[in-house]
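Here you get one chain, nothing else, as C-alpha cells; it is the form predicted alone.
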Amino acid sequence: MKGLHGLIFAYDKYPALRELAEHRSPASVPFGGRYRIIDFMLSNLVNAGVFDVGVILHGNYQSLLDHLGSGKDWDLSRIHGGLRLLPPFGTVQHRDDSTFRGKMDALYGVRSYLENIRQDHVVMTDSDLIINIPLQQVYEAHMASGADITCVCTAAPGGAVEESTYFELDQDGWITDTIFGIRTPRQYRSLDIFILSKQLLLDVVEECGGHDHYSFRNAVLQNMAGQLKIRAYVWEGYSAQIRSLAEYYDRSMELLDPAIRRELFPKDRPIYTKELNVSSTYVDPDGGCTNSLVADGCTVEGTVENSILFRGVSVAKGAHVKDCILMQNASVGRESVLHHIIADKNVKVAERRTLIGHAKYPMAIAKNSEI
C-alpha cells in the first residue's frame, strides 16, 4: 500500500508483566509458541503492502534489536525505506531525563524522521497488541469516510477497564466522546490503531510539542475533538491486548482453540517471525503430548497436556506438565510435576520438584532460572 506508512510504538513499560519483561520489552515479549508479540502487528503492516515501518524504541530494547534485526524476516530490509529503529531521544530539552510519557512526546522526539516519511498517511499503533486484521480494509474506509483520524475499536470486553480507552459513536461511526480512567466499561475499547494523513501528524505533534502536551488520547483525542473529524472502525474478530501476567496466560491459553488459531493464522494473512533453524521435535511413544502447541526442536519424554512449548524445549521422563507455557529452551527434570506455570527462556528445573501454580494467578519463572 504505497499510500500508508507505519508507525510502531515500542517503548511502553507495564509492570504488571512482571518477570516477562524485567529483561526485554513488552514488544519482544515471546507469545505462541514461535512468536514475539510485535510479530503481529509488523504481520498486519506488511500484509497490508506497507513496507515502510518505525518502531520507536523505548528501554530494555536490546533483546527487540535482536529479533527484528534488519527486518528481512518481514521482507522489510530495503535500500530505501523498510524498517526503521528509532531509538529513544531525549525529547524535551528542558527536561532531565529522556523518558516518554506518551505518544506524542515519543513522536516529538522522531519528528525530523517523520518529515521525511514518503507516504501522505501514517498507520500508528501499539505493539502489544494480538491481532490480525485487514488493515488495507481499515484504510480505504478511511479514506472513503473522509475522517481525519479513523480509530479502531472493538465492543468485546478485555483488559484492565482504567488502563484502556473508550469510544461513544453516534449512529453514523462517528466518535463523540474519548473517555479513560473509568471503572464501567462504555460502548467501545480502542485497539491504539490510529490513521491519519502524515500532515496533520506533523501539524498535532508540532502543536501538542509547543503546549507540552504528551498524550495523543488526551491532547488529541479529547481536546482537539471540536476541530477534527475523528471516526471509528469497529473491529468484530478476535484482538488481545498483553500488559499484565494474568492477560499474557489467559491469551496463550486461548490459542489451544483451534478456531482462534484459525482466526489469528489465516492462510492469506500469515504471521511471519525470526526464522530458526532447528531440528524436528520427539515425542516419545511412552510419554505424551495432548492438545498442546510444540514448537520445532523439542523433545518430549514425559507427559505435556493443554501446554505451549516453545522451540527447544525439553521435558523427561515421568515429568508431567499440565497448563503450562514453556519458552525457548526451558528444560523440566525427571518426575518433576508443573501445573499453570509460565517458565521464561533457558529455565531449567531440576528432578522431582514439584512447582503449582493457579490458572487465575499462573506462577511466573524469571529467564535464566534454575530451580
Given for the second form:
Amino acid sequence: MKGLHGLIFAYDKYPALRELAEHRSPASVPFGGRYRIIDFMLSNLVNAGVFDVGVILHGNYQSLLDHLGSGKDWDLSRIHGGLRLLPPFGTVQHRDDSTFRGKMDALYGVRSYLENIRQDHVVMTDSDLIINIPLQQVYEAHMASGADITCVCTAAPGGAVEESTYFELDQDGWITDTIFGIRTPRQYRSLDIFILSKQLLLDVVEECGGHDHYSFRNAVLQNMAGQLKIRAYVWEGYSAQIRSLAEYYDRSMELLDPAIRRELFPKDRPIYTKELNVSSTYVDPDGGCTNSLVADGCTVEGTVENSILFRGVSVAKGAHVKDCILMQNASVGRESVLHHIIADKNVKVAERRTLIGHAKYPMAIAKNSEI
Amino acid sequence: MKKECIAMLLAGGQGSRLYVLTGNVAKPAVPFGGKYRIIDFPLSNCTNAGIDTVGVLTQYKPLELNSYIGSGQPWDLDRANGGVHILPPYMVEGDKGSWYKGTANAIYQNIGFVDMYDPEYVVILSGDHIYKMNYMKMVQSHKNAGAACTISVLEVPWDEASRFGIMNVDGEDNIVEFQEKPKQPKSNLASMGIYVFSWQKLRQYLIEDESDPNSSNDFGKNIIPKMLAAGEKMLAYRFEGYWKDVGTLESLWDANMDMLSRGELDLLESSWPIYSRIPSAPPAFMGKTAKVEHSVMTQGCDVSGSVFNSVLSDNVVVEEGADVQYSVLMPGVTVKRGAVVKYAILGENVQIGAGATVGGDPMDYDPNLWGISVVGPGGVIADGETVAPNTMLNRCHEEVHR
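To test you: the structure above is the form predicted alone. What is the structure of the form predicted in complex with its partner chain?
Shown next: the complete complex, the earlier chain at its head.
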C-alpha cells in the first residue's frame, strides 16, 4: 500500500553521553523536562500519519522498553501495525562486539520484518535527533523528485564534526558526494533521516548482507552513488543531535529560548511522551522560579533560575538551583547550592551541599545517587 | 460476567449553579485544580478502590464529557470485562423511553446494565464532589452490618448543618431519621450523596418507586425515606477527610484554594493518585520576569507576569506585567500584558486584554457588593476593560445574574 513505514535505529551507543547513557540507550535519555529523545522522532512519524513503526534495539534497552510499552502514548498501539520493537533476531551472525557495526548490519538482522512491511516506502531515522519536522512534506518531495533515496540535511552549524556525515550538493539539490570522519565541516550536515522505497531497501540489504557491508553511508550512499539518484532535502528548521554530554547540556539549555520552543512544540504537531500521573507543580511563597522549564508534579520551595526541572522534582527551602537540569524525582535539600549540574533520575542531594559545575563542563550525577 | 460491586456515577445534572461555566459542558467535565476535571475524582477513587466497572449516566450536554472519558484508559478503566460505560437515556419498544426524570429514575432506566454484571452491591456516586475515598471500605462496612443501604456521612459544623441532608443515627450508626435541610438539626452528620445498596434491594425499591406517580424519582427525596419507612437496615458510614461539593461558583473557587494550601486535599501526595487525561504540551515555562508564589501550574503554561495564590491549568499564558491573584484560570486562558485579575474564575480559553481589570480585592469593596468574578469559557475581555467584582459574563460578553 502507498505510504511510509517508520524505522528507528535505537542501537547506537555514545560513550560521550557518560553517566546519562550508563543505564540506558541514548534513545531513552530524558530531554526537555518530560520527554525522552526518541519521543521526538516517534511523534514526527505519528504526526505525519505513519502508524507502522519498527524500533531496532541492541543491548541496554530495558529503560527504552519501559518507556515505550505498548506504544499507546504515541497512539501506536494498533490492531494492524503500530509499534514493533525489534531486538536482534537469531539471523544475525554472532560477533564479539556488543552492537551492530552499522545500519546495514542492523537491517540485515531484521530482514524478515522488512519483508513484511505493508507500505511501499520506508523512512529510516536515528534516535538521537531532537526535531519537529513534517515528514509528510519530505515524503511528498521525495515522490515528486523521482529520487531513489532522499536524505534530510541541514545547513545550520552544530553537531560533533568528526562524528557527522556531510553532503556535497549540485545546484539542483542532488547529492554528489557523501563525506564523514573529517575535521572541517562542510555546508550540509546529514540529519540521518532517509526515505527510500521498500523494494530498494530490500535490494540493498540483500546486496550488502551478501558482501558483509555494514555501513549504509559507505556501502549505499558512497558506493552506489553511480547507480542511484540520491537527493537532499534541506531542513531549515531547528534540529539537534545529542551525542555527548556537552551537547546534551547546551541543547537542553537552548529550550529556554521561546523561539526554539515554538519550533519544537507547535500546537498542531505535538510531541507525545509516556504520561505519568502527577499533580500540578507547586511554587511556595518562599520559592522563586525564573527563566526555567518546569514539568508537572514539582515542588519549588527554594530558588530556581535558568534550569529545567523534570516531573516530580523537589527543591527545598533555601536551596538555590541555577543553570541545572534536574531529572525525574530528583530532590535538592535545604540550603544546598547547585550550579551547572545535570542530576539524573532520583538523585538525592542532602541539605547544605554545594555542587558546582561549569558551563563548559557541566557535572552529571548518575541515576539514584545520594549526595 | 458477575462482579461483586459496580459503581454508577450520576453525571447528568446541568450544574445550573455554576452558571456560565456549565453553559456548554456538564458539571463533571468542569476543570479543577489545574490538571483535573471534577469527574476525575470519583473515577480515580473507583480505580484506586478496585472497582473496575463504572456506569456514567449522562444527559445534559454530554459531548465534552464523553470525549474526555473516551475509552477510560487514563483511569485504567478500559477493561475487557467491565470498564467505564457512558449511559445516556435511550428509547425502548413502543416509542417509550424518556429523559432521566431524577437520580433514582436514571438508575431505574439502566437496571438492564446493572443486571449484566449481576452485582451484590452498587455504589451510587455524584459527579460534583472533590474528595479522595476508598469506596470498598464503605462496602465492607455495609457487608459487615448486613445493611440494605449505607450512606456516607461527614461531620459538619453545627451552624452549617441546616444546609445539608442530615442523618440522625442510633448508638451503632444505624440511621433512624433523615431530614433534608432541617431548621433545627438533631445531628451534624451530613449526607455526602454517596450510597452503597445491596442491588436486589435497590432494584425492588426502584421498580416500586417508578410506579408511584407522585414520586420525583430521587434518591434523597424518595428512595431513602421509603426504605427508612419500611424499616430496612440503613447504616451511616462516617467519612473522615476532605470532601467538598463544588456545585456553586464559591465552593468551586474555595476547593481550588483548599488544594493550594495543601492541607487535607494534598494532590501531590502519591498513595491515592487522582488520574486525568493529560494534554500533550511542553513543561511550564517561567520567564525571566515571572514572579510566582503559592500557586500551581501545569504543562503548556507560559508565565512572565506575576501569579499569586492562583491555580493555572494547562496552556495558560500570563504575559509580562500582568498580575493574577487568588484566581482560578482554566485551560488555554491568556492574560495579556498589564492586565490585573483578582478573585476570579476564568473559563477555558478566556482572553483578558492588555491592561484590563477583572475582579478585585475584598478589602477594597463593600462586603455586600463584593464577590468572585467569573468569565465564561471563550469570553474575550477587551484591552483596558474593567469587569467589576461579583460580575459574571458569558461567552458573548453578556452579564449573567446569579
